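There is one chain below, alone, in C-alpha cells, taken in the form predicted on its own.
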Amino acid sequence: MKNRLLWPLLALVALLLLNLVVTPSFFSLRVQDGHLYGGLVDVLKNGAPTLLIALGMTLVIATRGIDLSVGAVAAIAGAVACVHIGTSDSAGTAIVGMVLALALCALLGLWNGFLVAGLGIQPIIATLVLMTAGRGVAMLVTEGQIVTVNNTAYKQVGAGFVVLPTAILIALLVLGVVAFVTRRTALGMLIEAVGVNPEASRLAGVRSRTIIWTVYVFAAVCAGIAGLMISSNVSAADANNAGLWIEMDAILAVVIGGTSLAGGRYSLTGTLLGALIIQTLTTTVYTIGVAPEVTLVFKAVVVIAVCLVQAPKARAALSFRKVAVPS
C-alpha cells in the first residue's frame, strides 16, 4: 500500500481486464508477414507518442516547470519534415527532413529554456507563448494545407515494423537512454536538487540554469520525435490537429505516475504506467461503446479516481492504519 506505483498498476490491469471482458480476443497476438499484431500491440503503438512527450515532461516537471508547448512543437516537426520531403521518395530526403525538424525543435526548446531560466518567466506563461504561436508557425510552414507525402523511408518511423512497430521500439529506446542517463549518472540527482530548491542547489555549485535549459530542450526534441511519428503514421502533416491536446495527456501521465508537480523526485516507471493508462483508457472508451459526447467525462472520472487513491490520506485509509499526513 505504501508504493505509489501500486495504484497506477492496478488501474492499468483493471482497464486491460475490462477490455478483455468486452473483447475476448483483446490479448490475442498473431504474427503475419513477420509483424506482430494484436490489441496490446496497438495500445503500445498508439501510446508511443504520448510516452515520448511524457518522458520529456517528467524531467521538466521535476525541475518545478511545465511545458504546454509540446503539442505545437510536435505539429511543427511534422510540418517541417513533410514540407521538405514533398513528393520525393528518397530515403536521404526523408532523413534530412527529419534532422531539420528535430534541429528546429531543439531551438524551440532553447527558446523555452531562455524564457524560463534566462528571463525568469513563469514556465506556464513562457511555454503558453509557444503553445499559441507554434500552431501558427506550423500553419505558416504548410501554408494552411494538409501536406501529404508518399515516402517509404519516412513512413517507417510511425507505421513501420521490425517485428514490433517501429514506434514502440523508438519509444522504448528513448526510455532506456533516459533511465540510464538519469539513474546511472549524477544528472538525475541534479535535476531533483533543482526541483527541490533551485536557489540552494545554485549555492551548492549546481548549474541550475543549465539543467533547466537542458530539460526544456530534451522535452522539445521528444515532442519533435512524437510529431514525426504522428505525421509518418498517416503520411501527412496536419498543423491544426497533429498533437492537439497531447500535452494534457502527457501531464496526466506524469501525475498519474506519481511525479509531483511541486518538483523534486520523479518516476520514469510511473510515467510509463501513466502513458499506458491514458492510451488504454482511450482504447477502452471505444471498446465499451461510450458515447462520444461523454468520452472526455469518462476519461476524467477514471483519471480523478486514480489520482485520489494516490493521495496520502486515501492510501492511509486503504492500508487500515493511521499515519501522519502533512498539512
The other form holds:
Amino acid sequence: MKNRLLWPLLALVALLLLNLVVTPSFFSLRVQDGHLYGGLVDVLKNGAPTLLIALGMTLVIATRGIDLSVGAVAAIAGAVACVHIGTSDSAGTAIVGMVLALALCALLGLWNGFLVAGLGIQPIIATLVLMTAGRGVAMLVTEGQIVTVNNTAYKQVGAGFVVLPTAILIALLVLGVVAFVTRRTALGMLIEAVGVNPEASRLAGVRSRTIIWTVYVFAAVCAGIAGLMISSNVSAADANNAGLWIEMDAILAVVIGGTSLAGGRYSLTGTLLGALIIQTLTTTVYTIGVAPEVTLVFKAVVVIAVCLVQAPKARAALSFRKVAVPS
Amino acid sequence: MTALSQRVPSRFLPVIATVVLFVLAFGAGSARYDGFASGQVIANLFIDNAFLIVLAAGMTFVILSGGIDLSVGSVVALSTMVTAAGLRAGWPVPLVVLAVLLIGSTLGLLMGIVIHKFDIQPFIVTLAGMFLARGLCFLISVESVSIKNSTFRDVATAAIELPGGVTITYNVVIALVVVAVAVYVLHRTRFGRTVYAVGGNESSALLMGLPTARTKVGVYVISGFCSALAGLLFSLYMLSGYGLHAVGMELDAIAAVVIGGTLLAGGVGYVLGGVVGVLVLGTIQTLISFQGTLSSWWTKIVIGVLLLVFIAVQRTMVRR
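Can you now output the form predicted in complex with the partner chain? The one shown was the form predicted on its own.
Every component of the complex follows; first up is the chain already shown.
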C-alpha cells in the first residue's frame, strides 16, 4: 500500500517544491476577513471538482468499469440548476434547483448502470452514449445560451467561504463519507470483488448488478455536485465548456493514484494524491508562465510515465535491469 | 425475413441495417424538403465529411483489432497546425505534406509500441496521445494560423465537374482512394486478415503463428497516418491551422464506425460500414440544417440515440 503511493507522493512533493522555487510565497497562507487565502488553498479549491469526479470514477473503475459521461453530466447539472434559479435570488429556489439537478444526475447514473449492469454493454461504449448525447441535452436545457444567475445562496457552493472555500469542504466531506462507507463496512471489499470477477462474486452471493448500479449512480451524483461547483463558481452555466475533458482528468487522477484500470482494487488516498498532482501541475504551468494550453503536453508525459511505472511488463524490465547491473 | 437471412450472411446484416437507415434518413429528407434529393446534396455529404471518412477508415482498423484510438481528433488538429505553420514559414507544399504524414504515423507508431510492449490499455495510451498532440498544437501557436499559400488554396477551391452538373473537391477523391486502399488491405492482404484474427481472439492468433505484435502496432500506425491525412484534408477544408480544430472528432469517428456495424469488441466489421456511418451522421446534420428551426445540438442527441440503438442491436447479435 505505502509502496504504491510512494511515487505519486514523490511526484506531488517535487511539483510543490518546484512551485516554491519559482514563487517563494507559494506556501504562505494569510487570513483575510476570516477567509484563508494562499497558493495551497487555491490548488485545493480549483482541484475540488476534479477530486469529486475522480472519487466517483475510482469506485466505477474498481468494478472494472469506466464512466466517460461525467463531464456531460456535470454540464447538465449546472444547466438545470441555473435554468431553475433564473433571475431569483432566494435561497429556497437555489436549493430546489440544486436538488432537482442532483436528482436528474442520479437518474442519468441509473441509466448508465442500466446499460452496463442491465444490458451488459461494455462500460466505455455504454457511457459514450451519454457523453455524446449529454452535451446536447445540456444545450437543450439552456437553449444554447450561457445562462447567468445572480443568487447569493447558489454562489456559496463554488465560490463561498467557511474559513476555507466551501468547495474544498464539500469535496473533503464526500471523500470522508466514501472512505468511511467503503472501508469501514464490507462495501469496499464487495466492490473490489465485483471488479475481480463479477460472475464469481455473484455466485458467491454478492449482488454484483446492484453494486455496479450503485457505483454508476454515485459517480453521476459526484459529477453533478462538481457541475454545480463549476457553474456556481462563475455564476453561469455553459453547456459547451463546463466540465469539458474533466472525465479525462478524473480518469488520469485515478490512474496516477495507483488504481488499476483492470479493476479489483482501488485507493482513495491515491485518487486524492492524483487529483492534487493534476491540479498542482496545472497551477505550476500557470506560475511558470507557459501558455496554459501547453499543460496538455505535461499531462501526457505524466500519464505515460505513471503508466509505465505501474505496468507489470515495464516493472519486470526495470527490475531485470536492476539485477543485471551489479552482476 | 427468414428467406432473406438465409441468403444474406448474418455478418452483413449490421452494414445492411446502416445502409437502410441512410436510405430512410435521406428519403425522409427528400420527401419533406424541396431540393434535398439532388446530386449536389449527396456530393456535399462527401465534401463536408471527407476528413471524417478518412478518420473512420483508420479507426476501423484499430477497432477491428480490438483497440481504440482517442488521439485522432487531436492529431487532426496538430496536422492542421503543422500545415499552417509550415506553409507560413515558406516550406514547399510537398515537404509540408510529407512532414505532416510522418508526424502522424510516428505518433501512431509510438502509441502502438507502448500499447504492445508494455501491455497498457489502448484507452489510456491514446488518451495520453490526445493530450500530447493537442498540447503540441499550442506549443506551435496558441492562435489560429490562416493558410495563404496559393497552391494550397488552389487545390482547396478546385472543383471537379461530374456528369449532371455535380461538383466535388479533391478532398473527396482522396477520401475515396483511402477507402479503396483500406478495403483492399483488409480483405486482400495477409495484414488485413491478421487484423481480423487479432480482434477475434488474440491468443488464438498468436498460437496460429500470426504476427500479432506487428499487426497490433501496425493498426495504430495506420490510424495515425489516416489522422494526419484527414488533418491535411481538414486544412484544405478550413484553410487554417488551430489547436482547437476537431475537438471531439474522435467521438464522431468512433460513432460512425459503430453505427457502421463494426463491433467494438473487435473482429467484426467493414470499412464501407464506417463510410456509410459517416454518411448517416452527415445526413442528420443536413436534415437539421434544412429544417432550420431545429438547433444544432439536436445533432448530438440524435447521434447518441443512434449509437445506443446500434449498440443494443450488436449486443443482441453477439448473445445469439
